[in-house]
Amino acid sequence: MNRIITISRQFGSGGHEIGKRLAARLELPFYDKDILRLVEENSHYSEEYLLENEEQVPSLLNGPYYGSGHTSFYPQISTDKVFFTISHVLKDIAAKGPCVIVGRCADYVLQDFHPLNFFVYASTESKIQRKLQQLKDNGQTLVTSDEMKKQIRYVDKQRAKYYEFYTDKKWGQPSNYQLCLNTTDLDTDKAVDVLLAYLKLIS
């Protein structure tokens, strides 16, 4: 595979692990949270600060410029600076060659690199069970299904707002991606098999 692959994903759909295993099977570099470490190394932002401010929209969300897809109409604030700094690092990564990148509007930021863009989604119940199992496997405190459902809804809404604010596109809209993958009835390896089969078909 000689193209950059981006993966956008609903919270709990398995997109991170799918991207990680896909990269391993393609023998490509994989980037997700470690992007923040690279940003920290190339800026004055700490990783903690980046975690707090990434995928956040400006406080002017409800103002007249919301959804414009442009940020030149108002003073640059912290969330803008984080977005543009991450975007710069993403472009540096992409310039080095093929890789797999999860999240961070990479499909939009890297559009000049003509990436293959995938969107991973699943049913609410499937996402709840997947996240609860992850907590259990990691020895973390379990929450109720209702609490996890609320968290999933919150995270997905934040991701959608963030994506739509900075890209002027609709998060999860099929036309933005080469392939949308429903993982409700797929485990991680089978999901990766589907993506690999697609990549083979278009190669």
The other form holds:
2 protein chains.
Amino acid sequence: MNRIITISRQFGSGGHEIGKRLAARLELPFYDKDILRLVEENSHYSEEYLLENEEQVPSLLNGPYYGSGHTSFYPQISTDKVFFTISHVLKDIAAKGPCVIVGRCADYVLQDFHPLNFFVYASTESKIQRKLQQLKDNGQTLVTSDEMKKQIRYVDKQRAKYYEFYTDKKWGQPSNYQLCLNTTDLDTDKAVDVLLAYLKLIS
Amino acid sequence: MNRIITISRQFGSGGHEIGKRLAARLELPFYDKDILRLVEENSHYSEEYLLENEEQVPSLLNGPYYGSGHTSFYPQISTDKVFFTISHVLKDIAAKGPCVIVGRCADYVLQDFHPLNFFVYASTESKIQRKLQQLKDNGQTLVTSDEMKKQIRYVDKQRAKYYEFYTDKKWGQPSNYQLCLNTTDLDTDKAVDVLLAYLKLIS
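Form predicted in complex with another copy of the chain, following the form predicted on its own:
Every chain and every other molecule in the complex is listed next, the one we just looked at coming first.
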């Protein structure tokens, strides 16, 4: 595979793990939110600050009266700067060669590199079950299905707004991707196999 | 393949031909708008009447003052009856066993049969080129790119409205499908291969 692969994913769809395993199978570098560590090295932002501002939608509600601390005084400027700093680092990474990148609007940011863009999604019920299983596997505090449903809804709304704000395109709209894969009844390895089969057929 | 496969497709995406070839490769019956002939046999509607009313959105603009002839006097009732008649025939077909069905909201109508639903789409430019090539291949009168663009836009809008009216779901929204495939840079046989690979992996 001599192209950059980007994976956009709904929260709880398994898209992150699919990207990770796909990268391993293709023996390509894998980038997810750990990319923020690279951004930290290339900017004056701390990783903590980046985590706080990344994938956040600029909003007046995040302004001085409603937000917390230094990051929210100029919310628009903060989030814009973080977006552009991450984009810059993404382009540096892409310039080095093929890799797999999860999230970060990489399909849009790297459009000049003609990446292959996948969207991974699933039914709400299956996302709830997958996330609850993850909590269990990691020995983390369990939450109710309803609480998890709210969290999924919140994260996906944030991702959609962030994407739409910076790309002027609709998150999860098929036209942004080469292939959209529903993982409702598909386990992670099967999903990776589907993407690998696709990549083999088009190469 | 022991399941029903439905294919929803943008006009000019090659989805119809993909469905046809997929059915041939799987040795399954294939149904597209020829299904209207079956509907004709099972109703008092003529094929001509069905063609006129199918995939049309009920609208007051199709009413007595604006429409033409008998089909438009009670537009809502006409299109509803056609939709329900086609749905009835679709269910009869599905009850007989696995097959490939293109269009006709089959993914929704046949949901109790748990079909595998694919959505095939492409960039506007690639759809224009595909349709112009088809006209050329069939020795039909060529139109300009702009005229074709308008036609594509019109047909897809009609399909979207028809689907949304009868299913309360958004046409082309990934959640309605197991896999969405972009055929912008994919020829028909490769697209069939991708769907076959997917079907093999999940079976």
